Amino acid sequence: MLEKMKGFSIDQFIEEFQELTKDPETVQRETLKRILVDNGEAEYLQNLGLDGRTDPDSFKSCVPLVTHEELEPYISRIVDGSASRVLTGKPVTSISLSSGTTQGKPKFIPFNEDLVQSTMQIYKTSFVFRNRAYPLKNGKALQFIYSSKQFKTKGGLTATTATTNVYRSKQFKGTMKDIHSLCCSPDEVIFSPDYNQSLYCHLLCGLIYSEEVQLVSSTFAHSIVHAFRTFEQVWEELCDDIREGVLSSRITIPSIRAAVSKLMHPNPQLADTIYNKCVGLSGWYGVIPELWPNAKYVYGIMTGSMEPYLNKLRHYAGSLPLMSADYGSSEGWIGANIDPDVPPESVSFTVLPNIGFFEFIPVKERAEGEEKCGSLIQCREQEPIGLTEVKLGEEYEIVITTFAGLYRYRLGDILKVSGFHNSTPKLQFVRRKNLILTINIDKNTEKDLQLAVEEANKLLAAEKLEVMDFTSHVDVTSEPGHYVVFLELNGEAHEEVLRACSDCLDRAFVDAGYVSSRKVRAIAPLELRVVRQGTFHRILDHYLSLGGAMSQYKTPRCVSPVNGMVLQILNGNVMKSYFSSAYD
């Protein structure tokens, strides 16, 4: 397959990648020069006094560090159709929308063909190393990928999710044909306006081609877990469709019915095989290799907010390896996973030094006597350093400069340098920078919340229960305020177990500010609220109704007042509530 990719071989591609990573400092200087030359006429850069200079020192001295909030006025002008070259020299071809789960609304981000090119380079790079370890041979892929709704901005630009912008491009379709097995599902399923109908058809098409599937993937681990939780509910209906050769009446969109129906014919033998395999499974363990016996691995983004889904994903995958996809964001890509055998919890991403200009703000462990912030604090703001100046084992906040008009943009991710490929750093995702739970002097991150829920999940596992999903909230409607943790479970737990879970959650937040505040009652006892099954599915439906895409969805881990509708859904589905007695 790869030998056909734009006329060069897998060995040639690896050789070029090795050269790229041997002298990243030179590559970074050249990349920054290209960005500034291409965008030198942009109003934003013109006003900062670069005067045509393209060296890193001049760039850093003239261009400030920014967040998305500071760029919003410029992006708004682009969205509204400004005729000026606001942020880029080349035209902005469309607008990407972030998932919106953190801020309560999507961010608008400029998108152009340069971002498509960097996406394709990331995809090709990781595929080359993946395919060397787990070769795919002329098969198909069961890919749970979904587009999102699109709309026209005031200025006439198409606005949609970053993934959909990529899926729409000719480069994506050409590259996927070269580097991936063909997707089982026709385009009509991927670009469906109804993700529930898309998901059903993805599963059906995957079963029709069950012997040919070599890869099961989605953008995020959550999407794969969600797909197989759905499969548990609809598998018998899928068998009926295959047996009769007639698509379920639940599929009402004519274009999807027509496209999928072309793949179908009565196949009672396949239906019986699938039925018997499903009946024979114990708790759906290993359903993926059982139904798709030629699958080599399961692939998707599995770091950060996706880690809580890994246990369930391993349950469905059985003996198949889980492989984490590459590292990036709606704003742009950063690194590729070139170590396919490393488990997702330990995966590192090798920076591609030619797809953007990268800087790193040091984040240091607290010195003696300094206040703790989660497990780490950022001491007084230090100057960003370059890609080749980072040190092994140190943590940094990453700053990106892209070809699409983001200059010295603080992405908000904290990363650790875990090693080097040749002279290029390999980065591990640690956490998001923003503090999601804080009332007094307490400062707990998404990672701290995840670890707390994992501790509570151990108590539930002893009762053969599991946390299906979770989120949190800071309740300051009474004095003092307190943490609220919402859990959706896969069954009913005994009262004493849930009370023990509330105590466990409370004690699991080990931040010194939280512990001391709890002891002096400056923070009230943590509250565990158990919600009905399906609550987090309703939250997903809510975000998708706002124009998001299933393939880009991430459960919000802290629900603030700006997420009023989400908080309403959660509180409207609470079945039981328990306050911790951990510090009584």
The other form holds:
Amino acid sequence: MLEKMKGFSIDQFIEEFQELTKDPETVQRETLKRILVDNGEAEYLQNLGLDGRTDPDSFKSCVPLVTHEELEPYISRIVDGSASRVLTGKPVTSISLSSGTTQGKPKFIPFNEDLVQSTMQIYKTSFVFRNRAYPLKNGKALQFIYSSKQFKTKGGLTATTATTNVYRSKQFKGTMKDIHSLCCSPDEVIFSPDYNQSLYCHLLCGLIYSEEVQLVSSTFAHSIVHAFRTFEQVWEELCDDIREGVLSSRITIPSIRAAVSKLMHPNPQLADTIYNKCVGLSGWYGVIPELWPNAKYVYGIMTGSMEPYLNKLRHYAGSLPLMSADYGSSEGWIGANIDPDVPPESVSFTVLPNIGFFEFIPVKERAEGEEKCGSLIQCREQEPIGLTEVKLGEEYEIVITTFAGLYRYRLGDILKVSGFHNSTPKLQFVRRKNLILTINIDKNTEKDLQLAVEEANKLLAAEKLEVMDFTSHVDVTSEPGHYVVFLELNGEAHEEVLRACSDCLDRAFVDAGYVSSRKVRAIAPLELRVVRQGTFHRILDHYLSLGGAMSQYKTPRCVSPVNGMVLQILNGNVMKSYFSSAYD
Ligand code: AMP
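Alternative state: the form predicted together with ligand AMP, after the form predicted alone:
Up next: the whole complex, starting with the chain shown before.
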């Protein structure tokens, strides 16, 4: 349907979206059929005995649920250049690397043109709804987008992050133009091998086009916060560059220097305006609308592991609305945010039923009377159900089947059904499925850690301090083991406040397993380690050096000995450490 579209008619697009969401069951059946017909020749499917059947029941009975680990042998053969059709009918055109902050190393995922198509469909879907509420005129976007390093696999495929694969695609620029989001910065800045130089130039280009900028965005909210933290450091240098019309000597990559220099000429008037606005701000509150007066909103993924950055983002955005972007992964997209006025904390994603086949494994708390196991941890595995069988208010683990060779693939995310658009479910992101903190019978997830840090942050806020970033670790080097929470703060806190924070963190893990283990000392007191400013920046640099992309970066919320280097960076930067006395 979409492929036939010439140009971009918003009304037509909305009409098509309404049609698509009215009968998701039929659309899902057709989508599964297309996936299985397109990929019928793939060795993986051939071996499962589908024998040409494409209905959901046969599919579910023949094809097993899999994790990424189970598919790795197949993906490795593609990466190594296998001549046969391993997972897909059409050849895999490149390999995407996931952010890798959950597992400690990037995952390899097949990428093809269908993923580009669905990315464009998602971008356009949320745009048409956003644009009704906040219309954009032809203008520019200050987009903090970055490509990542690329390399050739043994089999000659290009491997890079999914976002880079999308930015490199022919359709990307066309779609960005259609949705009035053309980046201020030239391509050389986006495709720079050094994200620090890119970031500086994004800020500079954004300032040069300050009157034309209609929105400020990035893939994930973290990149926007990171950009403005950097702006606080470099704003005077940016003003100097604009005043003189000469690019700072910190930009050393010739292609970037050439491309950005073309946009520059001495502009003392603009430099003075920016300078005066910056000195007039109090604590950088509202810097975005002040410097980009025609920006209508700030846009990026603000849900899930991005929530801890919302306070800071709101601070920089001042009066501008924050709009949280869509839900997907390197493996494939899932849903679009079509309610632009909903605050980021409550955003849900309407599933696009034609971009993949979706199943849902119910996540149940144990029945009353049985021992409660953690915060809604999946206790008994249940049969997956279809997109149209999910129930309002229930939580599920999502399973995806894509055009790019993933069949009944457990993505590892837990979602909650928050409503329906026409007959299609709307999903809220709840958390990653995996436990990050567990020693014996305790079970804590990334979300539990986030809530604990929010509690400690309240104590710090009373002292006008804030948590810049955080992570955790299970220390079992001595018996019994204990939780370690690393915090980077934006200033120096008094000893007693930090002691109170360590107690507060310890008490904030409320799952029955943790509390009972702490009470009987089967888990030792929680330890708060305060790290030097800049520590999390070093961790980011480390991930980027491994081939990760700034555009997809998510701070690892738990560091195990597998991430030896990250643990070394953290421990090498500890300034103070405090053990909780909460259960003494
Ligand atoms: P990656 O493939 O490295 O970009 O990571 C994909 C993962 O990021 C997903 O599986 C989710 O856990 C998370 N993610 C993506 N989009 C969102 C969103 N809108 N809200 C919350 N988490 C998200």
